[in-house]
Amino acid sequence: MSVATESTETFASLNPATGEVVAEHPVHDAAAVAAAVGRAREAAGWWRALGWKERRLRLLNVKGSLTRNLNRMAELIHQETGKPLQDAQLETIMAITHLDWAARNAQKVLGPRGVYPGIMAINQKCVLEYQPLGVVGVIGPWNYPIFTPMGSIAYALAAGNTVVFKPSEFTPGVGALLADLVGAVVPEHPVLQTVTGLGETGAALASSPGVDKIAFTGSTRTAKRVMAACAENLTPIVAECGGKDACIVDADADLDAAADAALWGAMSNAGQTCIGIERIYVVDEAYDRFLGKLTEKARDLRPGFDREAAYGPITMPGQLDVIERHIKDALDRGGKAVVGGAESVRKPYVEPVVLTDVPDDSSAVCEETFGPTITVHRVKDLDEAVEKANRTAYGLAGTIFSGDRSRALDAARRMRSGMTSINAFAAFAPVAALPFGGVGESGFGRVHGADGLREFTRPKAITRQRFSTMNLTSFGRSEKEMARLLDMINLVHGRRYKR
């Protein structure tokens, strides 16, 4: 059993669409968290000593188990988040592919490698290796409860660490099931444990002196509290926080494709996506045609819990107030609702809302909404679109639609974001080899890819003297040795370079 059990108090996981209890889970207090971290510390030595080949084999078998239990996991995600079953299946598939990549590429990315020593240390054999940290604490979100934490869990495990996972209190069952699947494949030691509970449980994990790094996904506000807890022990943290991501539509873009992608980016998962599209900037020549296509498609969407629904309910009840406030503020300040409006908030659902003529300083443009709403803005050209897209403290992801490859690449590079996708929405997310993370209030550090593997290691430099030569770091250093070194430096580095 890889779920910590030292608790008598419980809390309920609820289906946000129906209000029904999905399951009861233990509230793990600080003592229970400390016990889990202690077990993880003991398991870390064994897991590290297994070596690359054995860890790879076990993680690939975990992947196989998750694949065989894909529908079981997806149904649980569907029940705990309310998202459509097919979306939950897609999320689980993405988690599987990331686990596969991390398992297969860890040794290649992190294994020991020789480094050229340079002139001053020509007699040294130089090795760089990446050593596991030990115990990694993962604090996961509710909106993508298997895919998002897998971006830390899989990479931390593949790098040789053990993991204590605190899932969101809205999706504890997903974390418990994942830990059970891993425990069944790796029964010898608890390399992945799940602790469940409310905010206090996460705080206990973040402030634990036995945790070597925290991987956090959630709001910027909560990230600051987690960072304060980590500061007690100087525990490093990788944080993936919120976003206010923009989509730019150039004058020569494929407007049908742009409208389809923008709508999915804004409305899928009821808009509860950190890399979701919340603002669209459309170049003047294409604005009216794009808006017509977008609104036509948006009117056909319907939220619900049935199989025909486009998306599900708002998972976290408190977010409904934020969505309602943003819509009201936009309309009160002269914005227009071309699809939906204030009446679209029908708890626990929010019908699609498309807003135009919204002031740039309104909350609907400046603050993360995390709901199925979107603002569409007319701009004169691509430069203005990029400038307005960057006018935010967030910097997670972005989308650009353009018929000109060089213009699109230039705009993508100028967007202040960790990831940008051209002529598709979030195409980087399923690519396990690409790093994922943001800048500014969207967080720091990276998960996924080689950078994600290195995020959960410490670089270790080792030198070994192969033969004796000039002894420059000695009080017995001779003037002859120093003169010889100066001659070599002048020869190698002293020449002039021409343009």
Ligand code: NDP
Given for the second form:
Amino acid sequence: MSVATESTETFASLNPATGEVVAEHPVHDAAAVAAAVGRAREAAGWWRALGWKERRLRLLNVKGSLTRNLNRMAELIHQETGKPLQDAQLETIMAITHLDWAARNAQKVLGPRGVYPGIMAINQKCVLEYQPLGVVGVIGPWNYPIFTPMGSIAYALAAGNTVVFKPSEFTPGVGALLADLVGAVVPEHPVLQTVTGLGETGAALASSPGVDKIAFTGSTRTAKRVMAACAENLTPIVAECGGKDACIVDADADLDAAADAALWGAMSNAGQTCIGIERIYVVDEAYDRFLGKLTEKARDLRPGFDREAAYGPITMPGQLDVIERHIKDALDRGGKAVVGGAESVRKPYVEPVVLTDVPDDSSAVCEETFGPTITVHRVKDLDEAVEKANRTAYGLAGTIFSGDRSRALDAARRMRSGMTSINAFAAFAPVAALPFGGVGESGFGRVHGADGLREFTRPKAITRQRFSTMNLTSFGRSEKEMARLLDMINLVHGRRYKR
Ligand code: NDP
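Now show me the form predicted together with the ligand, since the one above was the form predicted alone.
In what comes next, the whole complex appears, and the chain from above leads the way.
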């Protein structure tokens, strides 16, 4: 459910393509956030007590409802972000897939299981289980307003937590609709509430002592502020932040496929993708042919809000200045625009920009651009490509195109990132069983998969003594018992190991 508010203050969500008001939403202040967290706390006991099977059933029904409302959700995403309707549909489908996986796998991943106690504790029955934390605060971005928060919301709910969700101020309607759909399927208690507002609403959620964990997705800069707020209450946080992902193209790669995927990775959603491709490193032998294919395809792309447009406007107006600055810096420092250029920024749109010969320390290469621009670099071999791809404080994901399976796998392992996709772009994102998250400035912790479920739990260890053996942790232990233990330990652990 969306949270009711006493406050009369509202803000508008705007269509970034037309500037029209999509809807007005309440600004939830600190008191409203605290009230929502309080309700979530009460609901958490009920939701947890429902048990695995009932939660699974309800979440599968939420999934069914979201699927039946797919077009309604996608239209709202289209309106609030400006992205093409089909992209919004694809995003919603991915969110549905994750919700399905989380609902179906929570018990298997988190439920109680026996653990072998080891020889020292052979008389103990050991049980490990993953218990819900209670109330999870989810703070989401605008660029994938259903897919990204669902990576936390579905997994947190499936693990037995309740959720208070603060969507981005650019996409409040998506958050409100999601909470309404959940509320209609689970009417008894507010297991998912959406609070809307600006940064202060998110700050109130992060600093709430009633929240047991914050799942934050957004920029690295805001993640640091959220973490500082969480420190006050020792609230743990999972942080999914920005990126500067690289695509590597090997000498023997399928260049048509590589150019197609790199273009989609760089330009789809107007480049406003955390795991979007922002840099391409191409091995010398393939460079000219690859660049030819990439630029030919890039020239065909046109931004707009109509059905034929390849991608939409820049959703967050302030980002246009960043994109403009990065293009200018690249060109001022010797870079060449082989597609587009400084004139490509036509607010609220940015036409495709392909840059070459850009110095490695230019802001277009070092900082997250979040626009439909790409820098292409010539490297002598795969090793140099990996080394340059890793020369960033970020480390979210990456792409490798190569005709050699083992060379690609080796390069993927050496890439400093949470995810790497070989011969496709971001193939890991819709695979619900795989963990998603970054290293360095891209954040820490994981959403999706078994790791994503465990992220919203605490492990609980329980032992039960089945029979008594030597009682070594008693003031009554005998010399004889200790000697027997020492003999046993020598036998089990004292030997020399050979290769
Ligand atoms: P922001 O960091 O600007 O905002 C993210 C969220 O934090 C929004 O809901 C925002 O609310 C809220 N917020 C702002 N200030 C505070 C505060 N002081 N305390 C608590 N919450 C606050 O990111 P964007 O929305 O611009 O999203 C784009 C960024 O997200 C990019 O860097 C992108 O790479 C990253 N991202 C990462 C993903 C990942 O999985 N790793 C996925 C998607 C995006 P409001 O909008 O109201 O200001």
